[in-house]
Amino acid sequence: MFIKTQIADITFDNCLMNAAGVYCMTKEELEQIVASQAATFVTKTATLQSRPGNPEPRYRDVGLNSINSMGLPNLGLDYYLDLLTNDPHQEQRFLSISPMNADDTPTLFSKIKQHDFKGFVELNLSCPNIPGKAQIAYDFDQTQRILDQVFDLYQGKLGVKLPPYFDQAHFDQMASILNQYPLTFINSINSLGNGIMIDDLSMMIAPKQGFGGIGGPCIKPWALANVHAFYQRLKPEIQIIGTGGVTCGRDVFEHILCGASMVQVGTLLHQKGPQVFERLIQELKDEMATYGYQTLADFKGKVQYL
């Protein structure tokens, strides 16, 4: 049985990575993801100079879910390029960026080209935690604007980091920009945004008033939905990577069914640890053997409708 995937030019042993965002902040979390059975990883989200995020308490486990209000804290930019830039499988890699204004774009692609990052660049379109800050994948005029500048200036391996839709319109419009540009992926989706949970009689973060991302299984329904609909729409050539809800082999089956190439993993990632992918593995391969296949494009994006 083989699980092996392939994103561009580039083969990956399996299909599992982990969600930028979660073991991913310092050498030795991204360590720890390389000494797992993951394939590869991806950093944190980058900004051109190191954040401290959010005030805590800034992130909670809610039974198997989560809600977070991180605001992006990383160790900037050049932390990441010279970790990445010294690792031999650098072309396996996923960085991950996030300009804070529109002036940030042209810079961080520069750093990007300065040191010669042979491996994937995703852009984060789609952070909801940061105060006073849109996300701008919801904003269709100025996510083109961003990708006729991007393109301008970067001809690497790119793909964007995406936020759930909820609209079959959005879904159309959103494919129509996309399918105009080399995108090599995107990743979809990130956490469900500006949800609420509460502890007794008080929120359980403290950012934004309480607001926050949600995580865990349940928004896999709206995670397996933008993965299926973007497959549908997408020129073939971009790849998707689907992310949210996966708690098990199953659901990685079902992102896969639904049209995924590869599957991030955030809440169960946080919860458990990097042993985690070991157990997804043999869930994947015995969902697989259930149904005879052999390959996961056996059943990539074959999802029967009744």
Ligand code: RRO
The other form holds:
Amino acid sequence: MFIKTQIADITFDNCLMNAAGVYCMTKEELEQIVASQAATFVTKTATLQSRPGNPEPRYRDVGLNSINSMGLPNLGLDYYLDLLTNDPHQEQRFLSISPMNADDTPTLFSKIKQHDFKGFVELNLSCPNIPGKAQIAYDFDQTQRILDQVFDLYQGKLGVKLPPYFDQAHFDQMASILNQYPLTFINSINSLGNGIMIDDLSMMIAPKQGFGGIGGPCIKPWALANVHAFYQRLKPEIQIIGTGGVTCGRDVFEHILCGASMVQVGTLLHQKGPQVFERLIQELKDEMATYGYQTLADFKGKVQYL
Ligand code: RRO
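What would you give as the form predicted in complex with the named molecule, now that the form predicted alone is on the page?
Now the full complex is given, and it begins with the chain already shown.
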């Protein structure tokens, strides 16, 4: 049974990796992903300057789900570029980045070019947790302006991390913007922004008066819907990374059935650690065996309609 997958010209041994934000802040955490059964990794979203992030408490596991308002803590773009450009498998790696303002964007990409980074860049347009800042990809005009600017600056392999959309008209609008650019991939979805979870009489996290991004199995229906909506609408050159709600191999299978080429794991990875990839891969293979599928291509995007 083959669970290899491909994005652009790169083949991965399997379709699983971490989601940005989980096991990817430091070299040591990323080494644990490399040592696991995951095919590759994405870094914590990097900004031009390092950031401490929001005040604690800023992450809680709540049953199988999670709430976070990390606030983009990261060690700065130079740290991740140094690490990636010394990685013998850099072509397979994903560097997540986010401009904090429009002036950052040229500098971010000139650094990536100076380092001659050969992997994938994941432009995060969907962080829900920066006080006072909107999620970029909910503003269609701003998204278009940023993509115009980015593709003037950069011709490498680049994708965007999107927030969940909840309206068919928004799927249509965003897909028609994305189809105008030579994107390599999209990643759907980031956490469901601005939820609250309550413990006794209090919010579970401190920043933004308790509002934070929700992850875990409760977001799976919207993750699958976004993956499939974009699979239906995007030109076939744009691959889809499915993220959201994975707790078992069946969930990975469903992401692929909806059109994902790669599947990322966030909350579950945070809860169980990188050894969880071994179980997910075995369960994915078991699920494929149940249906007699030999390769991911046998069922990718082939969810049936009633
Ligand atoms: O750091 C965060 O608060 C964070 C980011 Br950048 C993101 O993209 N998604 C999320 O749930 N948290």
